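For reference, the chain that follows is the form predicted alone, supplied as C-alpha cells.
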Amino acid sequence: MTDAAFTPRVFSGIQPSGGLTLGNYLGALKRFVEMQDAGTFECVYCMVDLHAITVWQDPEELRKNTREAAAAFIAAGIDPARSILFNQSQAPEHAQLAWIFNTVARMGWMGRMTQWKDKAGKNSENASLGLFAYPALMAADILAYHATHVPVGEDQKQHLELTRDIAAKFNHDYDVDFFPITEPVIEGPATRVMSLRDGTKKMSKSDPSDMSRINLTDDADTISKKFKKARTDPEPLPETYAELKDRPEARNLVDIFAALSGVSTDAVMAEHGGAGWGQFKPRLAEVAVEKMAPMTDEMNRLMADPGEIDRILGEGAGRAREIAAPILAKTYDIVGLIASK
C-alpha cells in the first residue's frame, strides 16, 4: 500500500452489452446506490462502452444499450448530481492511460486472466487484441480517478488484483507514490445471483432461456411468473440458512429475497423456515414486483427521451474529465512524455 493520501473515491462500471438483469441490480447497482447514499466516498460510475467493443457490436444496438444501462443506473437510485455518471468513450483519458499501462503490464499477467481464457477459448488466435488487453484498460478506468475502492464481484476480483499489480509496478519503476493500491469491496447478500433454472450457474443475459433470469425491463406480470416457475427441490425451506448448503436453487431464492428485502438471510429463515415453495415463491414474487416494477417504469420513461440521457452522460463526462485530466497529465510528466499545455 502506498503512503500517499488519496481522496476516498469509488469507481465502477457496467458493460453496455444489453439485457441488464436482477443479478446486475443486486450485485452492482444496489450497492452503487448504497455507496452514494452513505456519503463516505466520491462515486464515479461508468458505462464501459470501450470494453464492449472488444467483441463486435452492432453500432445502433451499442448506443441503445449504453443509454439503457444509464437509465438503469438512474432508475436504481443513482443521482447524477451526487455521483458522476458517464460513458467511457467520452473521457479519452481512459484510452490514453491504458496505453501507458500496456507498457507496464506483462504479457504473462494478461495470459493468466481467467476471463481471457474463457472468452477466447480455443479460438484465441482470432480474438481481438483489445480483448487480451482488456485488463489494462480496466486498470486505467480505475486509476485515472485514483479510485481507492472498487465494488466487484468474484468474477472481476482477478482483474482488480492486476490493477493493483500495475499500480505497484508503475510506482516502483518510476520511484513515485502516485497511484493508489485500490481495495476491492465484496460484501452483502446475493452479490452473485444465480440462474432461476440452475442454481449452480450465474444469472446471465446469455442464457438461451429467458425464464432463467429477471430482466430489468420485465413487467410486473413477467417478474411474478418467472419467480413462481423458478426451479426448486421437493423439500420445504429448512429452519436455518446453513441447511441450504447443498441446495443451490433454494439458497439462491433465499439470497434474492434477503437482498430485495434489505434483511439478513437469517431473518428470512426465521420468518419462512418450514414453509413450502407454494407459500414462499408467491411471497418472493410480491417482494420482487414491489421493488422492481417502479424501476422498470422509470427506465421506460427515461428511454423515451434519449436526448435527456445523452445530456446527463455528457455532463457526467465533463465532471469525470476534471478529475482524470490532471492525473493523466501528471502520469505523462512522470513517464517523460511532452504533452500539450
Second form
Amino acid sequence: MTDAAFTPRVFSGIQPSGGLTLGNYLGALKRFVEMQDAGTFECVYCMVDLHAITVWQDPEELRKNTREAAAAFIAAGIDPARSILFNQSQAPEHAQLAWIFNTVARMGWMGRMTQWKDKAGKNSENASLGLFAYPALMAADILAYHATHVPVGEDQKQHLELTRDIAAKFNHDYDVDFFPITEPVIEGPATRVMSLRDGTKKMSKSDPSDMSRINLTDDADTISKKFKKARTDPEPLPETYAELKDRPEARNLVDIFAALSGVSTDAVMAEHGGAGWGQFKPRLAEVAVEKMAPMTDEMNRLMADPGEIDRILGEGAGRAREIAAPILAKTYDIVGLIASK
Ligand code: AMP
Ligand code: TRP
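Switching conditions: you have the form predicted alone, so give me the form predicted together with tryptophan (TRP).
Expanding to the full complex; the earlier chain stays at the top.
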C-alpha cells in the first residue's frame, strides 16, 4: 500500500501546560487554520492533556488551560464544525494505542530525544516514566487517525521522525502496510519564534520570564511594552535579511513582523532596512496588536462560557473516536489481541 491509499488527513496537537504564546500561534495555530481552509484535508486538532501531565500540572490550572487553548484554536479560525477539535483524554484510543507503541519503540530511541534530555536534564532518575514515553503517545495521537500530514514548529521535527520509525517498525514486524509514514509540515517564516529576552532560546509558555513571550491573552499595552523592551543589539536594521545571520534577536523581530503581516522577510527589509529600533519596535507592536486584539477579544468571549467549550470538546471527541476506534481495533487484531465481537 502506498501513502496515496490513505485519506489526506491532518493531525496536530498542543499541550495545555500553560497559556499559549505567539510562538504557538505563528508556528502552529496559523498553519492549522490554513490547512483547514485549504479544503483538501480532514483536520483533527487536539489539546494533548495527557502529554501535559508528564510534568506536574495543577489540576484546576490544567482544566482552565485546556479550555483556553480550545478557545484560542477557535479564535484563530478553527471551525469546530469543519475540523475536529477535542482534548486527548476524552478519546481513550490514544492511550491504548500508545501502549502498543511502547512495545514497538526502543529505549535507545527515546533516550536520544532532545526534548527528553532538555526536560529531564541531569535529574533524569527523578523524571516521570510518562515523560520518557512521551513520543510513543505522540505517535499514537497521529497514527490512531492514519494522519498523513502533521503541521508543527521546528522543535517537533525529531518527534515526527520517531513517529515514522514506529510506523515503519510496526509495519515491518507484523508484515503489514497498516500505518502511513506521516509527512511533517514545517513551513512559513516563523517555525521557530525565539524568546524576546534571549535570541538563542525558543519562545515558550514555560519560560520563567513573562517578558520573554507574548501570550495570546496579553492586552495591547502589554504587547507594546514587551516588544519595546525586547532585547536587541544596538545596531539599526541592515538593508538585507542575509546580514541578520549573526544577530538572532534582530532576526527574530523581523521574522515575527513578516509572519504577522503576511509578507516575506525580504519585503520587511525593503521597507524597514536602515531603521533604528526606536522606529521599528513601535511599528512591530502596532502590527501585533492589530492582528492579535480581535483574537484575544474572541478568546475572552468564548472563555466566558466554559460549558459551551466543553460541549464542543465532547462533540469533537465523539467524532474523533469514530475514526480512531476502528483503527485501534484493527491494530489489536494485527497484534493478536482477542477483542470482543
Ligand atoms: P507546545 O506548546 O510545546 O505544545 O507546542 C505546540 C505547537 O506549537 C508545536 O507544533 C510547536 O512546534 C509549536 N511551537 C511552540 N513554541 C513555538 C515557537 N517558539 N516557535 C514556533 N513554533 C512553536
Ligand atoms: N509534542 C508536541 C509539542 O510539544 C505536542 C503534540 C502531542 C503533538 N501530540 C502531537 C504535535 C501530535 C503534533 C502531533 O509541541
